[in-house]
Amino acid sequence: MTVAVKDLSQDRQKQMIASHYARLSRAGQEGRKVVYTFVPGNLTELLNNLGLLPVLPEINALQSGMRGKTGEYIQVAEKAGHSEDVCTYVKADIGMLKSGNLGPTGEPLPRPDLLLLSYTGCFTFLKWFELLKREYDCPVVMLHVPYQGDGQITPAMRKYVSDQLRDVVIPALETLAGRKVDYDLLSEQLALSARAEEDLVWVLESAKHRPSPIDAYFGGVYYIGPIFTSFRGTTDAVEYYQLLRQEIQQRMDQGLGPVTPEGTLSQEKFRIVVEGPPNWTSFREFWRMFYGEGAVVVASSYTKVGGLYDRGFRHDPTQPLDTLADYCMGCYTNLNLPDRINLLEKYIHDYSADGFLINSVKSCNSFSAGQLLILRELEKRTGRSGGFIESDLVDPRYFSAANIKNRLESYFQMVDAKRARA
């Protein structure tokens, strides 16, 4: 396989992620404290003002998935009696661990000082802590976060949450951390998460230009990187995110299309928005499927798993722990099946795409649960027609190259057809 053809801000966003995992590495040797969390409601702000390191350990499956790790690991988890239809996630996480911690990047992962739970529509993350607490035999913190049934956030909802933010959460991170919350310095970097975030919006939105400078599925797990992770509510984001853009603007201006490990898209043929998170153990190889036809992913659901920026949410530095209990509420996988009907209709319109595809993925219930219902939704509102692949997450075994290939190649051949009858 020849080497990826990589932009500045891609190298830039690599570079970020290892120095995390090294800074991990370090933490016995330099006192760190670490705390375990999950992307969708993290509270990364706050962490990172008492000094506390967090871990994440979808992004550790997901990572080790890219790296061809996952396969092992899960088989690990499954001979230790994990059931093959557990989310591959959970089982990556419990393999990794069971085969010496080590983490992507082949260097060793600490163990948790405190297990941070953020319930956001996920109840396998309930489950997903309660083993890890076994086997770390270290304390958990849960903050409820209340899913939205009815398509909003209340006042009770945001008082609920902030309520446990102040009363539980955060006195249970000063005690680990030995020193209390800094506030004038949380608003700093609650305003600093806002400029990135305002960033983010706008290289997203990109993609309604024609053509559009950036794949905002594939391309897009790489620009949601460093916000959806450790860094959001730092310098290193902002000066990330400006630059992302500043190479966006470039592409626009030069009517070019999205970079792919291949190079620049020279046709753009399909405008598709996409529900459902991608493969990542064949990621490069599903990746090929789209571009080798000249569809490029104008919008995804997945890229907000961990915030729907592009609906209007800002962090906001005068109300901090109002604003985080808003973040921690408004993740896609917190919205119910209306809510995210409409959202995907939304982006069908405003993305002038030609189709949209789902990726049910098997081990995820949180994504798959309803698609077929969507499927059937969309397609009569918007009239456009709807594919349907599946997949896993990080298990290589759920991976059908031939028959995903086969079943993209029919979608686009009758989108193309659609398109010629109109």
Given for the second form:
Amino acid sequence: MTVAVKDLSQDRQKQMIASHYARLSRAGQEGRKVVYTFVPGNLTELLNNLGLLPVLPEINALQSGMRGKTGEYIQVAEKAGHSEDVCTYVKADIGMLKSGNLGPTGEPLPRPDLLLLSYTGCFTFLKWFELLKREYDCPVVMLHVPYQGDGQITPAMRKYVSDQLRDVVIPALETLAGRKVDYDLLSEQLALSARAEEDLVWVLESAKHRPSPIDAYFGGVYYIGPIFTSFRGTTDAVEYYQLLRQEIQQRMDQGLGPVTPEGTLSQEKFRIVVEGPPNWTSFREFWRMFYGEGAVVVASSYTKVGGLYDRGFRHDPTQPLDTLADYCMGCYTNLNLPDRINLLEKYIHDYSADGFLINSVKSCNSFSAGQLLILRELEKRTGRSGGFIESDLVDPRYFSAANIKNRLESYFQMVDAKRARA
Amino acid sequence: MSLETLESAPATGALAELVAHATRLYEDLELKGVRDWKAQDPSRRAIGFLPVYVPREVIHAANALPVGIMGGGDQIEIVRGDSYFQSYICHLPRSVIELAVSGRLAALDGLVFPSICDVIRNLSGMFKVLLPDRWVHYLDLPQNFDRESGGRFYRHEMATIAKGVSALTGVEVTNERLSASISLYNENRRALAQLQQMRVASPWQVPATEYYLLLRASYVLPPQEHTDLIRRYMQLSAASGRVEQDNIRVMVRGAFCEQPPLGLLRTLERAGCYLVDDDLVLGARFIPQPIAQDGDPWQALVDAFLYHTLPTASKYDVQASKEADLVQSVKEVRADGVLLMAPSFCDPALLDQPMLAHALEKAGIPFTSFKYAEDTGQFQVIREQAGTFADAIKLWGTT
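We have the form predicted alone; now please give the form predicted in complex with the partner chain.
Following is the full complex, with the preceding chain placed first.
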């Protein structure tokens, strides 16, 4: 390991996020309207086009998790009658709301003027906003995004989503904003989205290089930050990804491994593909269990939840509504199970992975239901070792460090042994 | 311990025979009845469907039998199903997988998985992997209830199902055939509505277990046969001389997908609760009123889904009216209280529960909540809870 040094791109992202939260904190004074929405299927270009400010409850929950707040928030929600069985993102959000709704800057987040329910790849979203509707008593706009049950986006599906955008979502957003969508500007925004997506894909695919200059899971969640949240379609995002790409290129040229919290990983021992979201309450500890063993995640499905770009999709500025529809329907958790298996299999081959690992989180049935079949199928198809660990998104009660570490160590030994036999 | 623990008198004579027939259908996890039905005509096909709702008329009009797959209940041992799911996933998909991998679903030529939650959604993909030769379709029911967008999309979804089933049967779903199927299912709706009225008026004549078995029968019988079964049951039960017990009247909410075992329903009655309304086997009465029979039958099915389906947790609550709907239903069936009983790890039901509980509290309607699984085998705790709930209402009119 070498000493950890912050890259310019990290600083840039930090500034971008800080400026977003500053805008949110001034929203009331400046009369700006606030829209709560979700990461998968987000319509950031439209919101920005109309001067609306997005707040993403999953991001609030995961940030609360990283700050060690969610244990308390979840208990607040459970005391208010929310079941111990259900999504902890929801309970962390409800608990945060009932505890003053303090954001990561320590200031209260503004209340929503509208809940934009982009129902993409997760049934819980629907219930989540039904619950928030009761808490905030504000309008909800539903965008039903059909699931790729048969592994494809049909013209009828595309029309259904784009019709809803045109007839339901955009009119509601325009009413809230008090102005019309500027379609010329929207095209420009979508062109910017595509540019940033191009660079993001380059960054993620840099992990095909040996040694991988990035960790596509633990590092990857930082790389996806701007484009998955409130910056897609902005020059900020374009510049961030250009900067990130340059830095990764430099790392690759110098033969460096990925950056970790303890510096650059000096020896890449294992190349792993990971399926499933990370744990946020013990994120650093979880990450250390990997880089401590010399394991680098070369591809992950979680970095595709807010948009799947490495199969060629880019936002198309010439077809604004259809392209937003395709974006929504193409998010990872909106793929059917056979397609998810195919994608992971492709990652294992394309990224020359030694094995794959599933982090199965209790909270997220959208990811988790069926993962044991994914495990079997991938082992059968690739012959690589599969590992399975269980944790949760933001409930610290479900992160058993000793147990997970033990399993990971055994798993890496298994990969090693299998590699030695090959 | 409840003050009164009497359940309705057991059925006797012809009524007992009818109930025994319904019980055999319920216990027929091998789908022998479906195989027999298919054997009568080689062109017949059977299409399984998962909870909650599919437009059975479309499947029927293609000359196939819609067969509801409600899991294995407490009747099968899960040998392989558990190895497909983590401990925090509900029980239903385990037993459905068990039924599939053990060959018990071999009589089904295809399966439809309606959108209800992420588990059933992903289960559709698992079936595509596990049974690659079987026709498997994920039915994306619209959550947009506008006729021009959600309605058009739903019509397309139904056409996809019609095409898929017709490819198996060789029978095209014409407007005439679809209208005829709607007519048969409308008769069934009328019969089920009458049965529900009878239950509300005199619940001692329609014990919960018998009502439930009749509903389950609708998932394996052709519609006309099931309609006849209900009507005969009503005649026999009305003449059976069963007498009213000192039970409270309760409504059940939360049991629309994974079903409780029969023993649990029996336990509730023994604890002093008449079930006067519930959401068990909800798909059988999701559209409670007859569907329009004049005009375009496809559009009639669309409109019935968009405008006349019951509220439930898997359906987006556009008007934010689920609380008012619940309170209104309690009044309509004159329920003394509500049992919020949901399967463990059921996201839709459990995420809904705080909203329903709040509404009941606000309206001053007594309620209690508990969880179950389809294979729950110990009922003592639930009996104590339901019994205490019933006693409190009998004694004080509230909990």
